[in-house]
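The data below hold one chain only, encoded as structure tokens and taken in the form predicted alone.
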Amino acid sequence: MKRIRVGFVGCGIHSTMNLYPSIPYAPIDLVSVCDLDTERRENARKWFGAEAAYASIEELLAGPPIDAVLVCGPPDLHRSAGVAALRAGKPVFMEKPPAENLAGALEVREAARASGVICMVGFMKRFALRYREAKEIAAGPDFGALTHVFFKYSHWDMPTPHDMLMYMTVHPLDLMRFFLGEIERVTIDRVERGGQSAYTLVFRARGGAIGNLLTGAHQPRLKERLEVVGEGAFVAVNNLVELEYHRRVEARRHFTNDLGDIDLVRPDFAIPNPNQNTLFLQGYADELKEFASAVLEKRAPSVTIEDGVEAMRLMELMERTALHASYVRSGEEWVEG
């Protein structure tokens, strides 16, 4: 089986907990690692079997030959290291968000377009097992046309509203696009309590479906719930791992105790297989498999820097909305209307 040789920029907690451990599930050979912190990069080199460790992206690119670069760290590192790798002609996988702001994301996109190599943004929730199953169910003929998507994504407090949007809210913004398709109108309402923000967004997609997103930083723990409604059918995912599918039924069955139209799926952690592994449940393993396959097959991955830019555009709208505003899509831009 063909494999790719990669250099990995970033050896922090998130990368060593989730992304480095996912590498063995993909056709990837880890060649080199990079981090400003000597102890972190040496630990990553030893723990995950890299040939070399460096303090800068420039050293990594000049080191042993690699086919691609993975980047995971602060958002501005995604931008700077990603741009450097793309300009060197290396395909890039970068964690979300692609940059600190929209301008940085556009810089990454320009570097990818100029180099002609792929840039994938790590929206791992698109690859989370239950969300992929929900997407497949919603696309099936028995589900009917998509009518409504609801997503709740609430969590603990954040240092600033910008941090909330950049590190957390960017996830549900991308998922709404994943399930709804391209969005042509969005209405945003915002409230501030105790220095923390909460938002509701109403989307209208180009295909006619609508969506609601509720997100905020007022809960003690992260809680998320997805609901997708078709024409008489319904699928929901609770806290990422539990799926319930309600198939379409005849009206007379609604008032009986026959619940055979409902499927419930949840992991059984007593069974050690990939479907019970959090790296698959959360999507980290499959996003790296998709990136490696795209590099080997010389094709665009299923999620690209274009998706990163679109999520950052929506994030920017939320950041500039004081209490309430509606926006419509005009070309690449969003305008009030």
Contents of the next structure:
Protein chains: 4
Amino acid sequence: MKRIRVGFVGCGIHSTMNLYPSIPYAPIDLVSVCDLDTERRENARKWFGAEAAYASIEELLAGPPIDAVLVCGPPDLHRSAGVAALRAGKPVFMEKPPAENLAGALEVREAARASGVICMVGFMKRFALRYREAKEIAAGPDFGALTHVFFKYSHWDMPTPHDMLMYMTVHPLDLMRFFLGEIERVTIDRVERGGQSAYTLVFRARGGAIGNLLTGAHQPRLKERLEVVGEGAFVAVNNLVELEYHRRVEARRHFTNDLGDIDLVRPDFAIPNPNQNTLFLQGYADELKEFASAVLEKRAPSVTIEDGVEAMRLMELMERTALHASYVRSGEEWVEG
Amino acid sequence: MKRIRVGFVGCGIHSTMNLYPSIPYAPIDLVSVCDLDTERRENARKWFGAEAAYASIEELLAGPPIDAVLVCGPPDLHRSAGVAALRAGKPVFMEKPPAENLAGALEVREAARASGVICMVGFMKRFALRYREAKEIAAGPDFGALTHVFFKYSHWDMPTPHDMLMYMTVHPLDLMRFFLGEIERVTIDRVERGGQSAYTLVFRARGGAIGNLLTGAHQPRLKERLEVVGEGAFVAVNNLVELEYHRRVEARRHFTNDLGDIDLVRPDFAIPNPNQNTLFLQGYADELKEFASAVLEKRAPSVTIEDGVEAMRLMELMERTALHASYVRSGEEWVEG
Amino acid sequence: MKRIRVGFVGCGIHSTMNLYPSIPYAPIDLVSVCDLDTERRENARKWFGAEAAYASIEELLAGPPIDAVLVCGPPDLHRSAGVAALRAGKPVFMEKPPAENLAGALEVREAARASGVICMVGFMKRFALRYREAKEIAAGPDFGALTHVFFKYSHWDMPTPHDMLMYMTVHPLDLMRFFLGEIERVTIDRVERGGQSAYTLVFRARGGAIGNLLTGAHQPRLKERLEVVGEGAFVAVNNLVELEYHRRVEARRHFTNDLGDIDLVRPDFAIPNPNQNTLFLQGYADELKEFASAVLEKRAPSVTIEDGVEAMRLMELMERTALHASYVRSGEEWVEG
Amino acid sequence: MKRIRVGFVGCGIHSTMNLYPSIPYAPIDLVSVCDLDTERRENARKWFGAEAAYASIEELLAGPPIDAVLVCGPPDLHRSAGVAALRAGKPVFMEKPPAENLAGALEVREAARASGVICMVGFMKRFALRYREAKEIAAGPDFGALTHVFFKYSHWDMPTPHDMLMYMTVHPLDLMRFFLGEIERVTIDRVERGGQSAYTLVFRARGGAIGNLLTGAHQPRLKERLEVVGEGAFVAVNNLVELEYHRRVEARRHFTNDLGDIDLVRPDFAIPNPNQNTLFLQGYADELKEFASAVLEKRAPSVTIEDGVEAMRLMELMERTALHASYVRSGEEWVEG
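Previous: the form predicted alone; requested now: the form predicted together with another copy of the chain:
Zooming out: every chain and molecule, the one shown earlier first.
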């Protein structure tokens, strides 16, 4: 078996703009689609060449044979369709967040553990081209030990504070874990203005590095910036697509601006090829490749429901913090301290 | 009739990465596909949900009913499949260049004129989001009369000088006409190094404005920059996606850096929506919308085979210039002078 | 009296490159200079047209009549020469930090309070063109209440952790107070790598806003970035010279990239005038203007030894924090809590 | 003799902001200053520590002994004071342009040739840090033969077309010669709008490379950009201070964005040291060092009145071109052809 046959649950705008179009880049054959809305599922079927379209996950599971299920819709659909597919023994790829709250995420995890099949959560930023390059640079011998990770993720106002966490904050929380590794302490400061929250989170990783996440719903536009500091070296990714690597320099060169100090990686958008295509720049194509490959190789994918649960745990801490609090890890839980 | 049914000739990498995925954004139903390569046409059929796949344009035209034909492949395929479709009375959208040389482009034009149906050439840069915005700014009342248009389009080495013109230079030549309008004089300077050409072209437009195109095959990467100057105002698009509008300022403010002098338009690539999607940023989605809409409204599209012929005429001048020459328009032809 | 006559203590590289050359932009006449090093003081006298050069502050105070004293050298010189001048009843401008430690800064403050004359501390970043513009934007009616201030100030390795704080960190600590106002709580996280420190500080201001300072000695080059968030509006200054103001937009425009959303202010370095001159961009010229004007108007300058003491208090907290601690204000002191 | 003693003619704003403050970085002692305006010359004397101030070049030449004369004021002052100093056997550094027209520049050259002493023209852009680095990169073995030089220099409206050429265009004309070497052909296209001119010039250098200068008085702000192309390599300097070097890459890497493809050199403006100081970034400090060193070593400086004359010859061609003309070199003259 070199390719997988999948059913896709959810035919909304995000799915059809970003996930379905990524399928041709992975060893995935789209077999069936599913959506409550007739027009949406018919469009998805037609545009992306599925054999069948259904109104429910049950029908989809009973339809033409599939090796795995992809789910992308509202968070509670991720949970309900995800659990149904897992119970049917189908490996699942689900968009983040894995559920509408931590309890739901734990339910998905339980179903995945019980079934013993793969449950990947679509934290596509881990697969974004520049972030993968930044991770590689940070792991290289010239970079030194990881010292500081900064991430900014700010955006417009959201209907509710819970929506902010669920639809937006879940991204940077996972990415901080991706770059920092396991976290032992988190300090949260929060400010409310006009019914919207802004946060600064400070993380302490097991390895000693500190992380700093700045996020909030008071900024026009959606802005994202990553900075990773080693011992004398530095890599930043600005606006998802532009990377600067500031190499370690000898002390005597600190006051100069020399050729070779800064490496720049930037797409030439005039070229319509994968390295400039937003499906690759944003990580959608490669997360599906990873899922297909994990299913084919019967191995855990690089990001699973366990990571989904961890992000939800941090979201819960943020939700419960009024102004300022510090939490340390105790087993699976976070406790104030 | 609110949508058009199309057959698509050509299932190569560029088609399947950029044009087929743009179809869902236009009122277009993909009915049939065509490619000599079995695997390619089967993939395109499957990925994009076509009813049928064929090995020849004749079969495609004889297959399920279609309202129009899209062609994207090597230049001679544009010509041959385009002419066949036009002769069959089908409106045609073809990738640029419209043929492998000027004679071929004239043949396509002849077929289009004879059939009386639409023949659109896919100069997608005219539909790129930032270029359309730049055009609107330049047409606004604050901009003043068009004075100067600069375009840079430089790239890596090409197999032959003819390939450079055909696959690369055709883009900026059309874009210069898009911004400048009809051209009355063109001066060409060329330099050869290592078997590759670099050019500077200076255009004089009917309205008096000058244009300046800098293009060449001696640069690493593919770099693109547009600058349009009015009377005291300026708009530039860098790397296709970032626009700066430098507003006209009062004389006394020339030495200051004031808020409001420069407007910046830049995608936030963290948002996976149309304004950040390369299909829209590069113009593919909107050129197909224009084609479908022209077919539905039975009107000429905004860019036709006439524009394709004009670009080919300029390419021919470039090819024939050894070092330096100046040409003026005489009827349909360009003559030295 | 329209101008002031000053004696300048300290003729080192920083003084002669940045402060002496700023004097012609202020209503200041340089009368005398002072340095232990004969060549340095003779050069300064000659280059900047002083009447006399001395080896000690006592001689300088006993020399030609002066209205005020400027001091720029090692931190203990700021303190010792500053105190001597203040005791002699001369208004003082001193480079930051005001002393080698908090005790020294308190000694300077004591001398200033006792003498009743001006003691300005040279936090020049408050006078940098872009930071003043950012402050004005943040105070405007379109910006909404201050929500979040972020400052990054990272740099190369320093001889000791105390040197890092004294010569480098003192800058951003003052700037955070400039933008945030009075601070009620500060949480400090620190990491050591290779004998160098990196810090994340989180501030809570009296008005409720949060601040976030990221600083460390593990990065090549010296990088500085300011971001200020209001309620739906945002202003950032990158690399000291480039400002972006992201205006508040209507909800429906969040997904678009519109003209007028982002204002950009950037020097055109090809013009050799004040707005592009680093003496103005970095704040040196305007801090001297403020000092001269405060002396002439017999009023407190906008930044005084009180601010110097506050910065030193925060530095002391940083020095005393091993890994993680939170401090709240109690009278003049900071206590853990 | 290790230092030179100079008299400086001209105490206006540009001189006192950019040239006088650069003197301390060169082995130059300022002895005397000269200006018709009493306040200006007294300020310059005081601020920069000259021994004497005069109202005329004759008095200055008759004053305390000097080794050389610096001149900076209106173009006719460059000529008249320059010629007077040269006739008195004094080496001269003069701001560009060397005179108010070509005849005046030839008069200066005649005086210099007759006296046999140095006459340097202050084309400071040749000494700007980034331009020197770009020149070095272009001369390196990895760059290949020079192929294309592009320079953009656009600015606000000027009182007259002659003023535009004299005060503005003289800069890029010299810089094109600096990068291209001797020029054999120049084609000029000009457009008039609202009493202001815009030009595109195309140069052919003796070595075969082409140059392209885009300049005009219809743009808000002052914008400058240099691009130099070799054989597969590229270096650009944007806004005078930021350099990008795009290295030659292997063919197979053309479609990737790899680390090491682009080197970036950019000042960190937070550091107040020479590499970030506009006197060095704009070239003023280093042009004075070159002048002093040429005087001390009794050698021709790297840029002389011969270069001044050449720039004036090109300016004259621009002035005489109405719309479009091409000129070739014939001895010392340019003739249409």
